[in-house]
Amino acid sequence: MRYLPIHVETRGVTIRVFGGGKTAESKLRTLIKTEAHLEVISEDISSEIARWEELKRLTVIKKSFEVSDIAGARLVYAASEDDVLNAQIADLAREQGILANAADQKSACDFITPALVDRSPVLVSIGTEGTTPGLARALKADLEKRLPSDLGKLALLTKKLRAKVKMHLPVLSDRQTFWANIFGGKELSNQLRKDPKTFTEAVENALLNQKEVKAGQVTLVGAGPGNPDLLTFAAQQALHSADVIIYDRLVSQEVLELGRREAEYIYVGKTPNGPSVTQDDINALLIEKARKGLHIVRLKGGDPLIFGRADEEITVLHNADIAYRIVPGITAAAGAAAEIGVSLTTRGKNSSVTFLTGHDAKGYAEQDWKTLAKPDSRAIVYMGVGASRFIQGRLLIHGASADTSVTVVENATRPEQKVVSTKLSALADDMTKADIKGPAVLMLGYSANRAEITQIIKAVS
């Protein structure tokens, strides 16, 4: 994020604007929303700008520029007709600590204004960093059809109802739960469209059954392969509520972002081989947080319950007593053969298949080979870089034919994605090839069913 999004007190402050043509009236056009004292420096004006001044919503100081008409301002547009001029009077102004917009010269920028959905005081801002102005006025002309035009209303209502909510929940984590629930409990744009006589009916019922002691909770949320896009929605609403985010290794970057800002992020990843946070320690941390009266989301990668050590702790849980509920997560297995266009079932080919770990608690995992190795058998081996070897020679020493076709699909939904195809005699060294080192599943008898997957495989295999 090269620019930071931040919205700007404009009650009292002075902006100027250099320029009186089609350009300064674009940029006056949302500057005229503001409370700001406006200020246009130029010797001719358009005739909208006029109507503004007669308005007395602005000032105009009929003048060429020169540099003393830069002190004194809080922001500076350079919104002449004359590009040199205006990168010149963001040099200026920058060089007296003022920042500058120079109209249609990303360069010259010390901040881009972004399109805006107003619905004052609720304000959505859209920015592209200058890239793709149509971009933003896409989104914009979206979201306008999307929030209803009195929006403004419930939010000056809500203003009001906070007072009452802060006198029965004082601890600011409770409130901030709280709203989540209700903006985030039901199809959002129904919320937004109540009546303010239902909105604080549904507010003060709410106040009702809060508990008057608070009980923590924990939620086992399946964060998916890592594209945030396939996290369920039942996920996203646990994430706005929480008030501790307790995240694997193999949580996403984007996915943590869905959380709730002000939620307190604890990181308990295991690394293949290196520094790991024992279970001991992440369920003793689980009841510590929700003795506390918190709400907790048990962030793990893929779906918590494959492979994913739910069962431990939800056996601790039971044992203290602490609520808790299970949202499923889509699981790498089903993300890859998603990826690679595949069934992981096929009728009249496999009517099973077999999802297995690569590593136990005792180091590789036996499994039933004799099994594994029959030519109508599929299993998906989920932690299985590092036992690729091992498992290629079980398999093959237990009669799986050396051409066995083999898709492994590294970080599979998210940009980084890589995915090998190979057989089960070449596996290892294909994955030593291609730099796999996970998080991975490797697809005993399935190839890739993409043609533009297929080419990714021939250019790294």
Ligand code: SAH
Contents of the next structure:
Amino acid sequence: MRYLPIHVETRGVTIRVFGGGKTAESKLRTLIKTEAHLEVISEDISSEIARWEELKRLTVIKKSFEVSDIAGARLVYAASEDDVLNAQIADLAREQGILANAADQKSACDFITPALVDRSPVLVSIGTEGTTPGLARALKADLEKRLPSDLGKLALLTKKLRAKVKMHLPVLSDRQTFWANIFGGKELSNQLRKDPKTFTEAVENALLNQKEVKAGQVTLVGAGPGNPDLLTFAAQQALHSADVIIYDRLVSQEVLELGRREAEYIYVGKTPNGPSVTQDDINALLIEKARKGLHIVRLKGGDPLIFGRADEEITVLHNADIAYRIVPGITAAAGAAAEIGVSLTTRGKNSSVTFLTGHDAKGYAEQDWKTLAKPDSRAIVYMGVGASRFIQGRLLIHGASADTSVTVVENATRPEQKVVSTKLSALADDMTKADIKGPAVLMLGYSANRAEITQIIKAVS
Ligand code: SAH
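Instead of the form predicted alone shown above, give the structure for the form predicted together with the ligand, please.
Whole complex next, starting from this chain.
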């Protein structure tokens, strides 16, 4: 993010606009909605600007530009029809410590004005840092359609209702959860279209029911393999209403960024060679936070119910009588299979697929190698990077064909995804050559179909 979006106070502030033609007019169209004292400095002004002057929305000073015109303004818009002059005015303003915008010259601007969807006091600003104004306009048009025209009124009504909600719910995080529930559902657009009376009733009813839902709760959420587009709707909703987000190492940054900004974020992943939080600590943390009446989102990579120790957390919550809910996620195997364009099961070939772990609590995990070594057997190995040579050896000893296709997908669905296509005989060596560090799944019995779309490293066996 190169440009920081901020909303600047305009009450009691002077904004000076240099120029009186079409360019100035387009800037003024937004500026006249503010409470700033607007001064337009130009020898000539358009009829529209003259009309605004008549309406007392701005003051016109008919004169040509002089350096002394800049001082005292909070913001300067250099918006004459002369680009060279505009850049000069912006430079002079900057020298005096005043933020300047030179029309249509991004390099001469201290700030740029976003496309706006104006439902004052609700404002949605859309910026593309000047890269693609066309997209900004399309997004604006889309939001214009979706946001009801009297959204501003609803915001003002909510402002009034907040006092009442505060009386019932003195704790800030309780109020935040309350409003997240009012606005956070999939019914948002219906909610926003309610008339003031119905909306007030909805808020009052929710307040009455508040006591019952006040007890803390834990939502175990599957964060998927990394690409945030693969999150479920339920996962997004949970993230939006969380007071606390407790997350693992494999949860991607992009997914975390969808969480509520005010939430408390607690990392409980294992850092290689660094301190790690034990499962007992995590269990204790869940209970401690839930007993405070908070909504905790326990965010795990992939699906929480596959190699995620969810059962241990569920048992603890169950025993402590804390309400919990589970939101499934897309497991790494499913994400990886989709990326390489293969079906996990194929009619007439494999009537089952095994998800197995390369590691268990004791070290390399023993499996039913005899079954896995059979010709049409297919399996997905999780946590198998370190164990790849062990798995390869066990399968070969038990009679698996050295030619069995294996596809290794590292960082499936993430921008840094890497795919290695190999055979069982060369599995461990090819993984080393390709510098696979994980997270990766070893897909035994699968060869990639969509080789062209991912970075594939072909086995050289
Ligand atoms: N609950 C998770 C699995 C946790 S075990 C799920 O359902 O996916 C951790 C293992 O998951 C990693 O060692 C790796 O084998 C696999 N994994 C997780 N994310 C992955 C990704 N983006 N790409 C490939 N493998 C991944």
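Because the structure is a prediction, the values reported are computed rather than measured. Basically, rigid core = biggest C-alpha set you can superpose within 1.5 Å across the two forms. Positions refer to the first chain, counted from 1.
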Note yes or no: does the Cα of residue 423 move by 2 Å or more between the two forms after the core is superposed? no
C-alpha of residue 78: shift of 2 angstroms or more between the two forms, rigid core aligned? yes
